[in-house]
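Next up: a single chain in structure tokens, the form predicted alone.
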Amino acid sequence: MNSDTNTDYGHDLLFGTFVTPTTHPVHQAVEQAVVADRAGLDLVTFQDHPYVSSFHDTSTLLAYAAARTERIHLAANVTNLPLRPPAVLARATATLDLLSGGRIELGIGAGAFWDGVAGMGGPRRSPGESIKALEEAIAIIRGIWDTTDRSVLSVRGKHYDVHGAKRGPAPAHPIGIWVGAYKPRILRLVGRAADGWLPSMQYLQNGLPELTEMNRHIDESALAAGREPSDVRRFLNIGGQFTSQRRGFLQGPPSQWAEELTEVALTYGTSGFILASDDTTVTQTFAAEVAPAVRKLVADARGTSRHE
């Protein structure tokens, strides 16, 4: 990584897990949420593929996991918008945020796996159509949450036509809308309309350096929309293995992970690391040994460490 390209948006660091919503064993995903909560992580997330019969329905799983946990935030990673109407999704998310004491975030995507979506009765959209639908959906979701506006909500779009919807309930806290995105057009949407960007490391075709160009699309779009680049938090879904010897990126001891994630944070502005884990020991090691070390190393680099 080249230090000349360092980017730091100044956000506090968040650490979480990406748990498979498997139906077998039936409570596996919920128990892993409880593990993450007790380990002191900030976030637990579940993928949302309603057309996969071996997965729990993610909206139901989030509600059950929220009831079983105490302090951790929860989100889909990411919500399958084509199968979840945005006005209903907004109300469901706000309701769960209220019931959980402000612990719900909204990861959302434009859609993928269109055969599965169509098989469940959803629309089949082109890339351009899916991005436009997502932009309309975000406007609807924010409109439903905005109870300061006493008028009924009307968003006349090509894919979603909401006219006369009553607003509310307002969520318990400002829910983050985090978009999974990779291509320039949807990255520009992130810059002008989203609170967070949620890519997965495994889908970066050219590796981590690709984040630099992706960040540029987000930053330029944010500025053009009258926002600051720092208005968009940068996440990264990651995978790896704890081993006694160094074998590659995130393939080694916790100290190696801490060094590597610190470099990612300082080079690309990533402030949220979400580890794919269905294993109690892996989750606990990530929480106990990696997260605190990265926080300290980043704080040292920023010159804000209390240990200086």
The other form holds:
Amino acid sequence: MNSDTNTDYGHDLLFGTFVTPTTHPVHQAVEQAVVADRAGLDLVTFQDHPYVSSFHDTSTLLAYAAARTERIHLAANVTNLPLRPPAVLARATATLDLLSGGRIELGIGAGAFWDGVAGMGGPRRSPGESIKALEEAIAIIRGIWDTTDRSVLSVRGKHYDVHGAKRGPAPAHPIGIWVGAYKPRILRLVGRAADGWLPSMQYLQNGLPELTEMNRHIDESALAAGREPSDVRRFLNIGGQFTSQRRGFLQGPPSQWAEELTEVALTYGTSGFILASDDTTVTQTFAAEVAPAVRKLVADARGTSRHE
Amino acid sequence: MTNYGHRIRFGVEVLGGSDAPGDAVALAVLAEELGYDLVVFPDQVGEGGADALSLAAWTAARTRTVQVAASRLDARARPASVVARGAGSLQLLSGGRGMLVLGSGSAGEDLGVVEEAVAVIRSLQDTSRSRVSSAGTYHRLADAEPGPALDREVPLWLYGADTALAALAGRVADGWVADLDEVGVEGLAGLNAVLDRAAIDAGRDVREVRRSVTLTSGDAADVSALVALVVDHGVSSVVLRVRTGDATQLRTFIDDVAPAVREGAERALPPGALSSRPVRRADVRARRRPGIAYDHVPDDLVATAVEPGDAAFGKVRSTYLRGGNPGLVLRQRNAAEVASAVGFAREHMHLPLGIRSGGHGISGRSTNDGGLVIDVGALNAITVLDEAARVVRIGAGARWRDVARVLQPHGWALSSGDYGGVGVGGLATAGGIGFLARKHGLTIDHLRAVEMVLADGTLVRASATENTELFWAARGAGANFGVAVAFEFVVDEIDQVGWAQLAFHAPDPAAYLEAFGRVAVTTPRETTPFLILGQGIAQLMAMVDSSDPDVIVSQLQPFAEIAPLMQQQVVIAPYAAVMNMFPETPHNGRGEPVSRSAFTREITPGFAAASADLIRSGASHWYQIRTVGGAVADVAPDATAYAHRDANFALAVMGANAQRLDRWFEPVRRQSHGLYLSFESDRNPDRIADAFPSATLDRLRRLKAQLDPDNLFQDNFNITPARDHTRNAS
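Moving on from the form predicted alone, please list the structure of the form predicted in complex with the partner chain.
Full assembly next; the chain just shown is listed first.
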């Protein structure tokens, strides 16, 4: 691998799952969260599509699953902002973070599926509007959480107008705000305002190499805002299959996955891998055979590069 | 004096805990331990505090019995549509313990917004529609998907001491709660009257709305005043407001005050006045069907009965393949309740009566239009009675996937059908033509005893030594004689089996069928193949009762040589894995399934040719042949009501249109003899003679005259009572 193209933000690696919040069977998603927790993964996440009636309400599911798990962190992947007013979202997330002893993170997106959103009584926003709304929302959320700030919380935005709202509750730990984003304008918002970036492999139209350009938008925007590129952790939602033979990217034995994810980590600076899995065995294999192997390979590679 | 007949409940409202919500949860968990019925979390998102919905969901995960309410929700704080989804998930995850209380309690609250929120939440719970809309300026829906489907709607209460709010509660809510300190007893009486009037004006029954008070201090609780609230003002929930950390008050109130209030109220009111019988909303009652005594459903069935307007109706109305719209679904939890249900059905002889175990049946009408359904799905216990003799008692409502899963760790299996979602009761009263049939016989051949509720409501046990005639009839025609509640089977020692799925290029279905027939009749008993034949393609699923790869391969090889193989997969797996191949899916059948069945001893050229014409006609989308014979044929034809022991093949075909299917199926039927009633949906009386040879049918009709002379159980393959017998008996 050409070291010129290597990117590394120096984060330790996180591994998690992306579990379908299905209501049938009712407790399946909770059980899969428990599986991920017991398997030793770092993170379990659920998509948030309130207009889909066969899915659980993600906020309720997060609370219930958090109460049934012990160690794992939980997040929406990603929260549908247009249907979740930011001040209430901030308080709900903080409430849950306090209840869970600091295990909640906030994955959030500008919104999608606008017919569904509008059908549920939410606003229909253009791409530009939705990004503006997300930026306002992040300011409100951070303001609500920051109880050390004694000033009046005031975000008089185009989409959200919060003035004089009480701050609090303060979360138990610094909750990461992780944004699902693909296009340059929202990537720049990620660089300015977010703690993490949460794209999905399947939505990368030109495959993984696209991450390089996307990273660049985030990095430049972070620097321009006086932040460090490493202030934004890079996640990746992935999908794959464990098979005995090598069939393609993340289609093969765990050892092959480990090599491939190591390469992604070292090439694009990805430090959080979130696997779509509703299957106990797949989750356990990912936790037991892939995660430790990637950690080791990445540590070895980082060690080597430091000594050069 | 006003009392609405509601059972008295005690609750606790947990104040505080914004920065330490864990303290609030701890108090809620303690409340459950102490015996409170309800814990209430007031929402504090308006004041920089904790989110009540998160607290309620978390608490639901940490408790087991207590009802959990998110309360004092400002209707403007969140989209009501999302609140509805959250409440739905809370209800599902908690097993029906969720509750919502809208209304911040602040003066000047915009009740128009509250009313819109109620409309949106109600609409999203109405899963009888495919899309819902609700107009509004603040909360609205436009072609939204209702759901999730719930077993019971989330109770929706309103909070506040305002006249207009009380009136709104009377119009739309399931309950109303006010702070006693704020309204006082006289104020409560006045608001209660406003609520009643509004309810009556809206065409509701005043008992639809429960009344509740919140006490700000338990210390000052005056028992006689509380008794008066219950007896004279219809208050049925008393909620104590407690700050986190104040566990002492919590204990005193439930230990001293609550029992005294309960006793006092019971003494003052007529016996039995405080019931737990639900009062359904007017809009739910409006969907009732004629001819059903809804208000006289036996007490033991009330809690689980489902009417057309109920939230659970969407989940119970239809079966796997048949769309239905029954008037009442009774869901029993034990044999005594089944007897109650049969008694209720006897009073409704004018209506169709469906008996449902798993709801998978094609011929058995386990749903209907406007009639009753006795659903024994909850009777699903599976218990090993005798480990050494391998005797297992299985509830009629269990699914075969679960039976297989429970038996597997013992190294046992019981041949069932070809699909794990099928219920035990329907299959085990008809026959059970499964993947182990050729080696181990039909499911009914393993039956040692059956427990059944007869038409007169008596619970009987039938076996080789008790009620022997019924034991004979139950094995092949059971649905005509009663509602089976449990079976005792002797199961087989089967650990791992060979499981093959083969796909063939079969452009000439007649040739394929003939070749398949030749191979199948000579194959050893260990192998039971099922064939699905389509246009150009044949799919063979076969189980080999052996874990020896050599045996499996050698027995499958002759089948593999019938035609060019397109795909093959052969694995060694537990029987339970085969029964659990497909995930459980909700039953959303539509319309009326059209299915035909035939037995044949051999696949003659004529049978094959007629079948090929049927397949090519497109009149059938499903053509399946199951092999029988082997151990099935070891049992004498008159040993059970299932008499077609000499058949080697059981055919089932399905189509969309009965007339069209029959045109092509008749030539096949002419080449066959007899049918398996579970796969025959034709209600032509001639079919009964195909299902049962005349000697069997005569014997069944005599027993029917004895056990069900009025023909209560007729909505299946109906065996009419023998008339001469009735005469003799009278």
